[in-house]
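First, one chain by itself in structure tokens, the form predicted on its own.
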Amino acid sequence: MDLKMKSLRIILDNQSETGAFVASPAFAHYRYSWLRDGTFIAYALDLYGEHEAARNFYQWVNRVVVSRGERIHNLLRRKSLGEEIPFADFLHTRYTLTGEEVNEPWGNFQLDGYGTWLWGLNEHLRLTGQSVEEYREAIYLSAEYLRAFWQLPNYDCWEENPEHVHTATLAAVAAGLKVAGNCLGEEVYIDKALEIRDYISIHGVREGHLVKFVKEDSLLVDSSLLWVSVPFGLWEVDSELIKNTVWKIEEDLLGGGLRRYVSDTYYGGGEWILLTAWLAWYYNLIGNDNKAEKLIEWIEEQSMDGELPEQVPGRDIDKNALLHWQEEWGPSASPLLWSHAMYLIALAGKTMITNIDNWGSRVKE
């Protein structure tokens, strides 16, 4: 079985009857379902015609969000009263496969997953021609939640740095709000999405490229900054800002595969399959087939009996940190469903359509 078919099989075999995807079946800390990871997994399935499996995931998220409607309204009320809300009270980033919260220490307050699932739902509905009606309440609740709390510091997509506001997170939030506005016919959400894009252009750019944290002097980049354009489309793939950002990411983080960020020590700061696939996705969209193919070949070389791990040691590996995590948690997660999903997306080549149309801007660039 080739890696494409193996990837589809691994994903489908690890979807619960509830619709949730387990992040990694063989890694204890990842035996849950993330909205962010799951959305890209579902998107990959939609690209390969597995629409029923993708729909089951979005219906699972729909139930998770709607069941927390009272909690979301209570959070909005507390914000309106000027109350300081502790992280523990916000919605979680991961759930059990039956949709329950996980009661163990984790970086739970993350906004990117709620924006990402709205983006992915829109892609699912576009690709399948299905109606938005059954999702309206969950879209509204998610959009109100994001509109209220987008400026708050929260954990990034790697469950780190909760004291910061993250450019990649803001991009996911903006994309989700834009989708919500279009789905519900509510200009207020589209206006907020444009406001966030303009906020990034003012506070998330240094020396001509995007940076990891907004309102900071640091020039640090993170490979998740690719998401700002692909797939969230705040700037077009061939814009100077995105080209400069990709150049900086490659300069700082590309070996055989792509690392997360320079000071990363999680499993030694290895090279991530899913991020390497993301870079291939970008090169597919700008028409650089040679670079895309080289990155895809590197991914295929990392396959272990048809399984793709989360990351592999690279040339810049911190060996002491790698040893620490291996002793603490065992080998890096494998298979990681998100890795397989991003490989499938990269393989799909130029067929992906991103939400880059009609963003507009209120500031001069």
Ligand code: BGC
Given for the second form:
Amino acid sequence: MDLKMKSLRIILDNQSETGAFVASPAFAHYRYSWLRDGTFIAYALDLYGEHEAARNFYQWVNRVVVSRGERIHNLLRRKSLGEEIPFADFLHTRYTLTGEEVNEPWGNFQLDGYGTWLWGLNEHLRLTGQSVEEYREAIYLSAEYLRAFWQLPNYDCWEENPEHVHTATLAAVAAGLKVAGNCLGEEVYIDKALEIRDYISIHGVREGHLVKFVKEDSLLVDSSLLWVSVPFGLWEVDSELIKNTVWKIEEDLLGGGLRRYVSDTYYGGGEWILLTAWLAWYYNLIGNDNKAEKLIEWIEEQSMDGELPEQVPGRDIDKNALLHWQEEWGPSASPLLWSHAMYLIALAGKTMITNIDNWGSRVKE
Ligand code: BGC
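Okay, that was the form predicted on its own. Show me the form predicted in complex with ligand BGC next.
What follows is the entire complex, opening with the chain shown before.
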């Protein structure tokens, strides 16, 4: 079985009957379902015609969000009263496969997943021609939540740095709000999305490229900044801002594959399959097939018995940190469903990816 078929098999075999995807079936700490991982997994399935499985995931998220409707309204009420809300009270980033919250000492308050799922849902509806009707309530609740709290510091997509606001997170939030505005016909969400994009252009750009943290002096980049353009489309793939950002990401973080950020120590700060696939996705869209192919080949070389891990040690590995994590938690997660999904997306190439929405023309500059 080739890696494409094996990837689809691994993903489909690890979807729970509830519709949720386990992040990794063989890594205890990842036995949950994340909105972030799950959305890109569902997107990959949609690209390969597995619409039913993708739909089951979106319906699972639908239930997770709607069942927290009262909680969301309560958070909005507290905000309008000017209350300072503790992190513990916000919606979680990961759930058990049956949709319950997880009581582990992890960063739970992360906004990006709620924007990401809205983006993915829209792709799913677009690719299947299904109606938005059954999702209206969840879209509304997610959008109200994001519109109210987008400016708060929260954990980034790597579940770190809770004291910061992160450019990649803001991009996911903006993309989600834009989709919500279009689906529900509510201008107020679209205006907020455009406001966030403007905010990024003021506070999330240094020396001509995007930076990891907004409103900081740091020039640090993070590979997740690719998401700002692919797939969230706040700037086009061939805009100067994105080209400069990709240049800086490659300069600082590309070995054979892509690391998350320079001072990363999780499993020694290895090279991540899913981020390398992201860069290939970018090159697919910008029309540089050679670069995309080279990155895809690198990913294929990392598979072991058809399984893709989260990360592999690369040129800049911190050996002591790697050892520390291996002693703590065992080998790095493998197979990671999100890695397989991103490989599938990169492999689909530009032929199957048709909708990187162009925000440029809609934005008041
Ligand atoms: C990553 C998250 C991811 C989770 C499950 C964490 O280590 O930082 O981005 O959602 O693993 O794959």
